[in-house]
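Shown next as structure tokens: one chain only, the form predicted on its own.
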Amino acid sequence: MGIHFGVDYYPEHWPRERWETDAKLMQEMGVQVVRMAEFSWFKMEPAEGEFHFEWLEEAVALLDKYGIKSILGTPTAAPPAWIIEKNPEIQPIDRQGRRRHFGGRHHDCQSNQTYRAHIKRFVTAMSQKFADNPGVIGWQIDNELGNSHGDLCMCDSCKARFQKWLEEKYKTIEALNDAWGTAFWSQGYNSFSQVSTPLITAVGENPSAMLDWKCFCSDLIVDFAKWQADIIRENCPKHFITHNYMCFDNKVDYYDLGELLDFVSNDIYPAGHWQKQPHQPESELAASHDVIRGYKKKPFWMMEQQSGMAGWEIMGRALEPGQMSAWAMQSVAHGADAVVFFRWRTCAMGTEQYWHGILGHSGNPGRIYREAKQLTHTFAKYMDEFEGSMPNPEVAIVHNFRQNYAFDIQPNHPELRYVEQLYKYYKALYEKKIPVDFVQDMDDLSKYKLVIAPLQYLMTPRLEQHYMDYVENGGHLVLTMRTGVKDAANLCMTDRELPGRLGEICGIEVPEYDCLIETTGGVLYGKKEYEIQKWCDIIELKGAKQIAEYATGFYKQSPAVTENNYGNGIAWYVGTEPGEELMEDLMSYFTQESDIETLGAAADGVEMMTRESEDKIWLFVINHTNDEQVYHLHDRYTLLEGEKEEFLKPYEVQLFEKNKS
């Protein structure tokens, strides 16, 4: 495609006489693409059927004159006031039965057929208007689907659609009662019409019903996106369709949503005020890029890459010189073919007037603009070569939305979070300069030397066999605490001890466990004692070898981590949450036994990552600190960008390449 750097642009926020100044500055910076219009419904349709696309056509044409193409967003995350006045019933209902009203965004019910009719009218008109416009290359459906919809929507429309979804899944109400275990607390149903949305209860909730609700909500969002994608594809067959994801957010199953899209995009704000300050750890950012790449197993776009201080009512920290560039190239290193910075100019109005961009409120180019310009001018010449290339890791971490849903419903320990567990295992690999893929549980695992599958809480016979086959055929598998606890309907397993049939490949049984609530524990590994957190599976060996033992609790000296040879492979079972030190040492052992290669050696603040084409490997070395750093590579590469090999200035990005022999 040849498009690699861009900005999110809102020309409707600024006078027309400013637009050409913006276009010139963009061209000088190296901008090749903008995303526009994803919140501009009222501007384009101020009254039903009265379309005003002229301003957008003018903006597209002006940008195209300066060599800048446009991605148009369907503005369905913010229906205008006249729609709400005519059809107030499209506003969503929360778990407490309260209606959420106009005045922000996402004030819409995605199942409501009246709202969908409005969408069909508008998206049809918009897509037909821009189908043959030479300045338009693609579409973004809606905006951050699932964002702000955490406990929405519980209206009658959603209830009726949920009932239909359940009937299609279970066929009979008796099957639903069995799957949900409604014998408990007299929760049985005589018909699907008795099932409601999960409004807030007096006390407690049915975990199986909640899991189905979460899966239904995901399917509804996917269907909502498809409703628009089908219209656009019919009218704009030459344009691509994407959507801006939010890393690991779990309202919608991004794997399912990705099936509708030509490629996925991502939004990331490392220094938002809600992050761990002064910013989110680089290992978590890297994991977010890797999971985005995994959703379609292909390169992705950054549709919103933070470029300035972020915040609404409260602001996060300012970006240090070079930090934005390091984050942008981190996304490229992990598979981004394009980086679009949010936003072009800091808005002077509305909720996001303190969400800063490339330009400040004044519109005058400053430090951030100069940094972005240097970045694009330095790396643009390589981006065409990178396009389509992918990292090629030897290690995979299993990620699954249903497991995440199940732990949201019943976290077991008040501080146990599914994605945080993924981050902990990922971080130990990241710091060893070992690339990682994220995979779904039923993906082909055979290409990976090591597969780590944390918290395999929900289990099926098919998945058990999948893991058993992987190990038997020579794979190295790490399973963890809370594996094989529940069936697919979120009911506890009762036919054997934990971890179910997977005990055969692990050579263990787990008849008991301990929740370390408001305390920690200890483990002996080698001759050293380490801290552990949150959980202890009390393990009995059934052929496995103990490689670490508990040092605390009534189960002191019993196995905490085990190893078992099975077929041609090895299965490890980690019965607790290792602290950082233990995680690091265990991962050293697992990767060594699995013959995993590292890219190099450096301090924790230095990142290494590769992308590969058919004939080349590119290595990125990124300093995420404001100090000088040194490093050492474990292979020979040619330095393409960077002043001095094995030495990094603060926030410097170095690029290497080598030919495949």
The other form holds:
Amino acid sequence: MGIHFGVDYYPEHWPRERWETDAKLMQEMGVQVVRMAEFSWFKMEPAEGEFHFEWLEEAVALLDKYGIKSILGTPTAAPPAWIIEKNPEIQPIDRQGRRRHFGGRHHDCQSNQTYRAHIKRFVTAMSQKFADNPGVIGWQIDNELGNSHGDLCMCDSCKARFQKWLEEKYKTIEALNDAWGTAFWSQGYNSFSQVSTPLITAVGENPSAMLDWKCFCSDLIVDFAKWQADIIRENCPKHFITHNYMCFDNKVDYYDLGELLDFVSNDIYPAGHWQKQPHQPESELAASHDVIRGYKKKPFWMMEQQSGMAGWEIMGRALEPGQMSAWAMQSVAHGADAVVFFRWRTCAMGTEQYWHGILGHSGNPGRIYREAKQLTHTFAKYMDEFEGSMPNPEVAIVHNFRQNYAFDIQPNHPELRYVEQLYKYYKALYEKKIPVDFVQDMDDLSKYKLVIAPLQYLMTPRLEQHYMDYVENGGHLVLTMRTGVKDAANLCMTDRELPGRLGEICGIEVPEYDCLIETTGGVLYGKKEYEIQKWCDIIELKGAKQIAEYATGFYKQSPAVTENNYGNGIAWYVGTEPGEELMEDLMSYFTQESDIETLGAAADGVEMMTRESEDKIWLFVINHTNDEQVYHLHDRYTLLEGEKEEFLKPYEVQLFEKNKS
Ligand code: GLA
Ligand code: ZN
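What does the same protein look like in the form predicted together with ligand GLA, given that the last one was the form predicted on its own?
Next comes the full complex, this chain leading.
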């Protein structure tokens, strides 16, 4: 496509006379694309059927004159007041049974057919209007679907739809009663019409019902997006359709949503005021980029990258010189084909008047603008070549939304979070400069030398077989605590000791376990004692060899980590959550045994990542710190950008290349 840098632009917040100045400044900065209009329904349709697209056509044409293309957002995350006045029932109901009202955004119920009809009218008109506009290249559906839809909607429309969804899934009410284990607490149903959306109960909830509810909500969001994608495709077959994801967010199964889209986009705010301060660790950002690439196994776009201080009522930290550029090139290193900065100019009104952009309130180009310009001018020339290329990791971490939902419903330990657990494994690899893919459990795993599958809690015979085949055929697999606990309906399995049939490849059984509430434990690995957290599986060896043992608890000296040869492969079982140090050392062992290459050696704030085309490999070395750093590469590359090999200035990004032999 040849488009690689852009900004999110809201011309409707500014006088018409300013637009040309914006376009000129953007062009000088190297902006090739803007995203617009994703919150401008009222401006485009101030009363039912009265369309006013002139202002947007004018903005598109003006930008096009400066060589800047447009992506248009469908504004369905903010239906205007006249729609709400006419159809107040489209506002969502929360779990307390309260209506959520107009005045913010996302005040919509996604199953409501009246709302769907409003969307159909509007999106049809908008997509027809811009179908042949030479300035428009694509669409973003809605905005961050699932965001602000806390617990989604409990209204009557959603209830009816949930009942229908359950009926399609279970066919008979007896089958639902079995799957939900409704013998417990007299929860049996006589008919689907008795099943409610999960309004707040007096106490407790049914974990199987909640799992279905979360899957239903995800399907509903996908259906809501498809409703729009179908309209756009019918009217604008030439344009691409994307959506701005939120990293690991779990309101919608992003793999399913990705099937509707031409490519996936992502939003990141590493120094958002809600993040760990001063900013989200770059290893977490790297993991986000890797999972985003994994959702469609394709390069992606950054549709919103933080470019200034973040804030609603309170604000986060200011960006240090070079930091934004390092984040931008980090996403490129992990597979982004384009980076769009949020936002062009800091706006003066509304909830986000402190959400800063490339330009401040005054609109004068300053430090951030100069930095962005320098970035595009340095890297634009390589971006065409990178386009379509992908990282090619030897290690995969398994990621799955249903597991995530199940741990949301029952964390087992009060602080256990599914994504955080994946991330702990990821971080150890990241710091060793080992690239990682995120994959879904049933994906073909055979191309990976090492697969790490934490918390395989919900288990099916098919998935068991899949993992067994992988190891049998020579794969190296890491399984962990809380594996094989439940069936697909979120009921505990009772026919075997944990971890079910996977015990055969691991050569173990787990007849007991301990939850480390408000305490930590210890493990002896080699000659050293390490901290462990949250959980201890009490393991019996059935052919495996012990590689670490507990140093605490009544199960002291029993196995904590095990290794088993199975077929041509190896299965490791980690019965606890390793503290950071143990994680590092275990991962050194697993990766060495699996013959995994590391890209180089450097301090933790220095990142190394590669992208490969058919004949080339590009290596990015990124300094995420405000200090000078040194590093060492394990392979020979030619330096394309950067001052001095093996040395980095604060926040410097270096680019290398080599030909594939
Ligand atoms: C999100 C949204 C944007 C904007 C920014 C800043 O990522 O997609 O519309 O609200 O956050 O808050
Ligand atoms: Zn609803």
